[in-house]
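Okay, so here's just one chain, in structure tokens, the form predicted alone.
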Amino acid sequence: MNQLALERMSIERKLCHAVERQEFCLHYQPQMDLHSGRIIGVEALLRWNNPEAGMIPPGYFIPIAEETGLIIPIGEWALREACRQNSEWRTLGLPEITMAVNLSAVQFRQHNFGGMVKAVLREHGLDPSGLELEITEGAVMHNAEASIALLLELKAMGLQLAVDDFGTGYSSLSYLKRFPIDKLKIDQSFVCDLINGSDDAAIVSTIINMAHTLKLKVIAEGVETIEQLSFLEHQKCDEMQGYYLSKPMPPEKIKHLLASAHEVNNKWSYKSK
């Protein structure tokens, strides 16, 4: 326990000076459309090289993040520099793709955190639509009230607001009508057990029909084998991301993936580097 409490001390020191350090950097991991397999957005995906300790996973040192509040900066500067990525792809004239960024019950409880967005949006000069914002049912149940509002002010700039990890929290489905949502994300723990004769094949069904049934678009995550995509287009589920498309990429390689586009028989195809 010991151990445990040092260990955690020393991320905790580490993480106030990461930002500053220029020490984070973002991977992107590509969605795809199941009709036309075009790639029409990437998630971006926090990574902290420590010089100390080296690659520090995600999952160790963002909940550590979120107790102390450090998820607050740390939150902001990947939002920026997703959307400073996203500006310059534009730029550079490669397809337009949507920035889909995880925002942590902490950042959406922030102080003014839509007039944040905005001023980012103006900084790099990326239209709302090129940005969509990733929440948890946790997080916008917490206070289902207040995330309405928030959630109306952000929808009203023209941003695509995602629900993420949707059938692991406790949504009310009398709220859910209610959410100025595009998306419901299928968490990759239904995803991976869909074909073994599971009850996850007829969640995963019924999340994708309840979805459009309220006009909703529905991407799956964590798709790893052909069975599965399978599985997911027979169920019309609209979008996907996992493995079986691409492991997260840093930028360079996702510039040369969206470069390399090219359309046979009205459906998308591209070459990785």
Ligand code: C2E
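Target state, the form predicted together with the named molecule; input state, the form predicted alone:
No partner chains or extra molecules come along with it, only the chain itself.
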């Protein structure tokens, strides 16, 4: 216990320094529209570039950042940097894509969160339709009525809203109908076992049908194989994201991918068929 507590305190201290020294960066993973085969968005994924340990994935430090409240400045930095980056790509003439940014439940409960998002968009001159916020079921269901008010405020600004890791948390279907969301992201745990004769194939097609009935788009995350992709296309899933298309990449690499895909007949060329 003592050892664990000491280790945790050390991570907390280093995380505080990381905020002061701005040791964070964003990697970007492309998202493809399965109807057109075009890349229509990227998801910004946070990394901690620690001078001693190297690149640290978010699963290691986000829970601690949430418990200590450090997620507020870290999350605001991520949102600002993602909007700045998308604005820069648009200025460079790259095709317009949507930038998806993950939100923590803690940020979602932050005072005047909507005002902060509006200020960031204005600061970088990014059209709100170029930003998508990803929220988990747990974050929105925590205080559903307050969430609806905030989601309506965000939606009124013109940005896109997606429910991340859909299927792993607790959602009430009657609330789902009332949330002004645009998209469900099917959690990768369901996509992983799609082809192995498990119940996951039935779950995935049920989520796709339900999303379409509710007039929502649906994106599958964690797509790693052509078989998974074919299944999703067959089920009329709208979008996909996963290692089959690309791993998350640093900004220079993804910029190159966006630019070169643009040159190929002005049409993205990643379609599986």
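Because the structure is a prediction, the values reported are computed rather than measured. Residue numbers count along the first chain shown, from 1. Rigid core: the largest C-alpha set superposing within 1.5 Å between the two forms.
Does A53 count as moved between these two forms, where moved means a C-alpha shift of 2 angstroms or more after fitting the rigid core? Yes, shifts by 2 Å or more.
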